[in-house]
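Starting off, we have a lone chain in the form predicted alone, written out as structure tokens.
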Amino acid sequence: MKTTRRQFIKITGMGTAGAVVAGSVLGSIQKATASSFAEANDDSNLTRTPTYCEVCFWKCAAWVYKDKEGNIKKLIGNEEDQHARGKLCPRGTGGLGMYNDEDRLKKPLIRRNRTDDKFEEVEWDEALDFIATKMNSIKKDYGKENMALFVHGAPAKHFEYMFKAYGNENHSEPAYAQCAGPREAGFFATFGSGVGSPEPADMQNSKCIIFIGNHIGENMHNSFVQEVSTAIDNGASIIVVDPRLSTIASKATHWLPIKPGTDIALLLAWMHVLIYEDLYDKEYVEKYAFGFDQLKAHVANYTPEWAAGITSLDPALIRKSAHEMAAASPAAVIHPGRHTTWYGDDTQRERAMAMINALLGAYGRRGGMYMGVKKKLPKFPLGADVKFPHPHWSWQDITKKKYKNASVGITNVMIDASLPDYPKKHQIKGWFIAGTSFINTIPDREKMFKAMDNQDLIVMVDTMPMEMTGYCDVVLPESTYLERYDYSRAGKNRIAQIAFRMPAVETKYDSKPAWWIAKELGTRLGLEKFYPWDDFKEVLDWQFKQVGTSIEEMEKIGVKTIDTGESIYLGENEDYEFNTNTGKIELYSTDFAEKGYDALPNYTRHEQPSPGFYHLIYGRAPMHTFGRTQNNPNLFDLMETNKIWINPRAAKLWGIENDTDVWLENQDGVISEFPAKARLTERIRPDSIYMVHGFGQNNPKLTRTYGRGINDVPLITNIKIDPIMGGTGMRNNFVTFLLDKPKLAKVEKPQEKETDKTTKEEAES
């Protein structure tokens, strides 16, 4: 029974006589609703299959429920899983849309001639033979090391294994150099241990949680949202530093609407207050820390009053928020953040955050940061005579001299090495991309196009026709996570768990799982000895048996908890040696000092926008992951496009009203391809604008999301490289507004030009 809003108002507006009718109608509604709810939750006729989600990369373990015809009826979080805790987020519940999306890649595609931009559907044998021939040609002309692998998500391990067997270790992923790398370098320099994922912030037990530019609740990391909710229910205070009143800032005890680019000044002022007002954990620092005296002298003049002139924050608020976190210590934690590549001094900002956690006595303490545990699954045996070849050179040879604290391959370094003027010995001549929409992840498109133009081969493995597929020579359709086996999830967390993924439904179209693609391509490259199994299920079953379980058990339980006997907290009187040069938490970094970096963080003034320009800030939405879900039919309905958050004071200067179409132009004259609607709100500083990342996609084959909203990536042309680990600082960009549709220059794809010669008139045009 359906009731319109008008009918409902009419019913509820009746007098006593109408109340009987209303009661009857509402009673019918309640019965119908109860019946529908009961039917939806009746699992008696359903079967379930274990998986872990890959709509985002939190990898929540889940159950896939199907009817007798094999149709998926619902996706539910596994109650035994510490990532899901029995629930899936909006993205996870929309995972079925990845499977059902009719825009999916369906067949292997080959572009034989880049100039005509036409793709041909082919069979798998032909596509894989084509790739193998090209890879062997690159090996002959340059060397097997002269290719680069760019990966993200579950496909990564399969292709990294294949490339390692081939004798190539030039692997990299945007998750490091464009996202979390600075926090890994900063926390490692302080504690001798990186952060990892999930971040080991013990928020469910915290009394005070500090978020710096962290959009938790919009960046929908499932267990963390549940943890923060628990902490708030338990009375924890929340401190948020952000130019925007984000979702988590709306729950904050203290919101510090900081001027963009001045975070280190605030962090130094917080350290000054903690030390000079005698609020830090003296016993903890004396027992576990090195360099306190140097730090004390370093922050002597960094008062809240000094920071106020830089950050535009009230010095009383700076001091009060420092007292708030100190009062809760050691059950207080500055969350390390996720996307941390902002201004180019990001490792030092993360260092400062780690140092405050140390001053609060939070590392290794309940409510602060726990020390995660894991159960590593053993590698499938290959035989004593099977050895991985040693490459003649790798990413370290072109990275470590310049970025000494880079711990993995750097995507932007690989792109630099792909340019035609790079030294021939280390020049990259082929790209293999899997699980990442590369062109909408790495900034500086002008350099990207030059690098692509210099490649002899570009291959992409994906489930969807993302924009990057249009620039490739071969496109391979991958099965969705609901259709395949993968390596089990076994990362660090509070307890050691392994989560199992298996096919829940029949594979659609002519897509294949990454393990099969890697094995088949590896065989064509002469790597058969590295694949002594026929089906990846054999590998999983062998691994499970080594840790006391089996495929049969994992099919029934989905998640296995293993007791490692390790503690995630420091004992009350425990002597603990940290993995640093001194064996202590290094407030003064001896490693940085030895390598010529600042041993203590310093504030550096960053560029500011010219008159009429605004800081470009981007972030996430609860229902979308990067740019990979906008076309998902289930999630598209929840958010079809992004909007541009503009403060009303700024909007008034331009005559912009709510829902006005706005194009953006950056400081270098780059204009957004599509417009977005303006959203006027006091929740953003007047000197800044904000948008959700991942929209403005320009491949017409994405029929839902094509042309909707603005893509921030092309507007990011001013990049500041972190000198310590090589990350791309992307928030040094500013935009202004265009209210009339601009005439856009044609963006040319690699090798599309017939000549580089232009007349003066053409250049000016």
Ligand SMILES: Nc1nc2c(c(=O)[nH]1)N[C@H]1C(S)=C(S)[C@@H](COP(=O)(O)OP(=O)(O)OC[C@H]3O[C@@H](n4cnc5c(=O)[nH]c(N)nc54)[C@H](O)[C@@H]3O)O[C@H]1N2
Second form
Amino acid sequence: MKTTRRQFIKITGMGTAGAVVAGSVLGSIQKATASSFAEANDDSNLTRTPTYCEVCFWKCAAWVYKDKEGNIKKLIGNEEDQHARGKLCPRGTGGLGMYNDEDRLKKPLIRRNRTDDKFEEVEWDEALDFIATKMNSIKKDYGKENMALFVHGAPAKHFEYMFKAYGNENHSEPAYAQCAGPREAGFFATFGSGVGSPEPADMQNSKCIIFIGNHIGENMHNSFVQEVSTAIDNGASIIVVDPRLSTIASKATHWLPIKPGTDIALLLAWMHVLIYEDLYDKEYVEKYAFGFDQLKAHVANYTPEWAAGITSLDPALIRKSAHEMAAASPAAVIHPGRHTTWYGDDTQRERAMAMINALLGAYGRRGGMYMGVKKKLPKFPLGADVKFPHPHWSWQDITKKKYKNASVGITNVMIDASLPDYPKKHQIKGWFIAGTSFINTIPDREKMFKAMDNQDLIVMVDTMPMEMTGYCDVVLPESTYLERYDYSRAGKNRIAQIAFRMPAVETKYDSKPAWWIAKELGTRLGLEKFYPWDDFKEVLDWQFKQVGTSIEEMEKIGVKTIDTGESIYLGENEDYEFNTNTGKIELYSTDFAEKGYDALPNYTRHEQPSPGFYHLIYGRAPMHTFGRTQNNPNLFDLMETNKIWINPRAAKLWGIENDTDVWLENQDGVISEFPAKARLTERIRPDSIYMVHGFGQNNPKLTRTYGRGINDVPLITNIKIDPIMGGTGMRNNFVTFLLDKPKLAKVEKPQEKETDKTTKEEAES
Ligand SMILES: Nc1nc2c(c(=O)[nH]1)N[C@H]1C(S)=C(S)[C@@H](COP(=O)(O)OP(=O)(O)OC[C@H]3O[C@@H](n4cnc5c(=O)[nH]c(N)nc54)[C@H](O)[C@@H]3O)O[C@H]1N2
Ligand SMILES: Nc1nc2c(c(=O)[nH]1)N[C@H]1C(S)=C(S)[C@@H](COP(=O)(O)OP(=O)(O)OC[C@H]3O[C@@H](n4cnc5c(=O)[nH]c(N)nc54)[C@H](O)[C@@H]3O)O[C@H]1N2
Ligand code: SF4
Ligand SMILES: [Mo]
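Structure of the form predicted together with the ligand (previous: the form predicted alone):
Once more the chain from above appears, this time first in line as the rest of the complex follows.
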């Protein structure tokens, strides 16, 4: 990696605890449970406050139990909540570690001079004034529109609101262009509505669930896992398509160990079998679908035998699995998946999945896909004269011509627009980042560094000293979710529910909630009229009152259920108008045809590894979320590093044994900064290797996780952009093994300069 003007710098204000923290809370809870279950479960001396979990984006509602001294004793799922159903996943239980992590960001930090690699601890006033001054100068030189806001998680709404009030709508999230975007576009083109979260697959009532990738069980979305267990207990059949024997594949009726990147061929063959063997739901398709004849002609030659040659799957298994889903229909469903930015033709793969759901008659049917309901919380009223300014341009102007079906801002498009040769009118000159680890989330680091160099201002709001903080001008410490109010969770689900988050404990250090940071910065930018309240609690209370509850009630119940009177299934013989051009489920997409995209999905061959290289496949582990939990004292205890899954046949060629240290080098010569240990297993195909995303972090200020394992992100340099919605396909990358410690000339290393104030103080203490 080339050195850049924006050198990574060590960040001040961090503690110096050693790698192992004594008395991990989760550990002590477990010990207590083992020694005295009754005692550990005695809540009589404890008080509780409601929250919803921020360790991932399933947002399970929870209770925070505290003793008389105000110490958190445990986190438990809220019984009334459909996401939690009374339980938290291992990560949610360990959420306390986010609060307790002594490596947390503690004070606002400013790097005054770009060439001077030094962070200075400052007071909030100074940090916010600094940002406001820089934002004003970007506004003067370019325009208020020439900044980008990158967000994920609960802080998002607070900063989106502030930027909107400022007259800037360049918001984007990795949760779209690096995650769920293709499935939203693919399902929307078919059913006229996107998928959303939680995904409305009616799994608990299903007789056959099909997973394409989608490694539920490792992907630990709470009620999703509970629903699949219920379905398995009820005898549902499970079909898993995955090059790896994932946890769910090991519980499946049929595991289809597909060759990576060939799923569309399988999906076309399944459609062929359903149609040509007369197994699809004829009545449903006649009533609700458009374009069946075109589809029938399209898949005429896509037999299981044709797909077998591409996917390496047994044609009998392809046929048998299609029969199985048809037998269960309409209580059968292909789960839409979530992380779907794989090969660049991802919207079309998701289209094919949606189309099979249509052929199975699954949409709007019990055991298929339900139609979620919600109760919208109204917006807090502003003065009659207060109007959000209309920006002169926004993300749409630089995105929609190219990626016509992008429905929200595209992170990678905003990064493209941040490059110095981008037309000045739309060039981005400042980044505001909140709740995304950015450099370890969005692929193509070379471009990322060039874009960073061109920024007049980079601000990051985070709770931890993530690698990206080292490239910023200002770093702002947010309080953790256990210390703050936030907007309520009120998304679609089977029933409409509202989940409340309030502070459970005293704020640690000099951290502040996002709502406060946004309001204070907004005030400095002259936006005080958009903030006619002092405390965010007032906003919540007002919103609750509009839907028949109040802060007082929500403090007691945490989750409010509201009857909307709507049905989540299509009634028998119900006429239903889908939100598509034809008002029908579009098997043939008229929208795609109009825009010049394939109206019916086609299989295209993806790049193959050269000899000695393997498909780089990544995924999740149940005890970690992306890169945000690796340093969490509780969750670190559960899994300290990732390992590289290698098939024994491949390993033998290299002389690799279990626990051999390996470095990985990708097809473009990028070498992993750290090694990881090999895990030899038949559970992965010999042409692929697998690792859990989120490890290999290189900021020494993350004292526990620093240097442990391999980071997949820098190895992802071959990016295939989805032409329909702009997502970054990340699975066209291949790696080979290095068994001796390589010379890491290409890898940028963090500088070990001891120039900053706190480091000096630490040395003295
Ligand atoms: N514990 C935990 N749970 C999480 C998260 C977390 O960080 N931690 N993150 C949440 C989020 S935001 C998301 S988006 C989801 C992500 O989780 P999923 O949506 O389940 O992600 P996928 O990429 O579909 O699943 C990874 C699986 O795809 C397989 N795979 C790789 N290549 C191919 C291929 O070409 N074809 C097929 N059929 N399979 C392939 C891999 O072997 C692996 O088993 O997880 C969610 N749940
Ligand atoms: N190579 C590769 N890239 C991927 C993926 C992959 O599997 N492999 N997964 C993709 C997917 S599916 C997704 S959804 C994205 C996820 O992308 P991100 O959301 O960027 O993932 P995280 O690593 O969890 O980064 C979250 C950041 O928020 C911080 N944070 C945590 N809690 C808070 C809080 O309360 N307030 C604030 N302000 N900050 C907080 C964390 O410290 C961390 O820096 O990544 C995508 N990118
Ligand atoms: S699934 Fe786990 S980590 Fe995610 S919100 Fe629920 S309890 Fe928290
Ligand atoms: Mo995601």
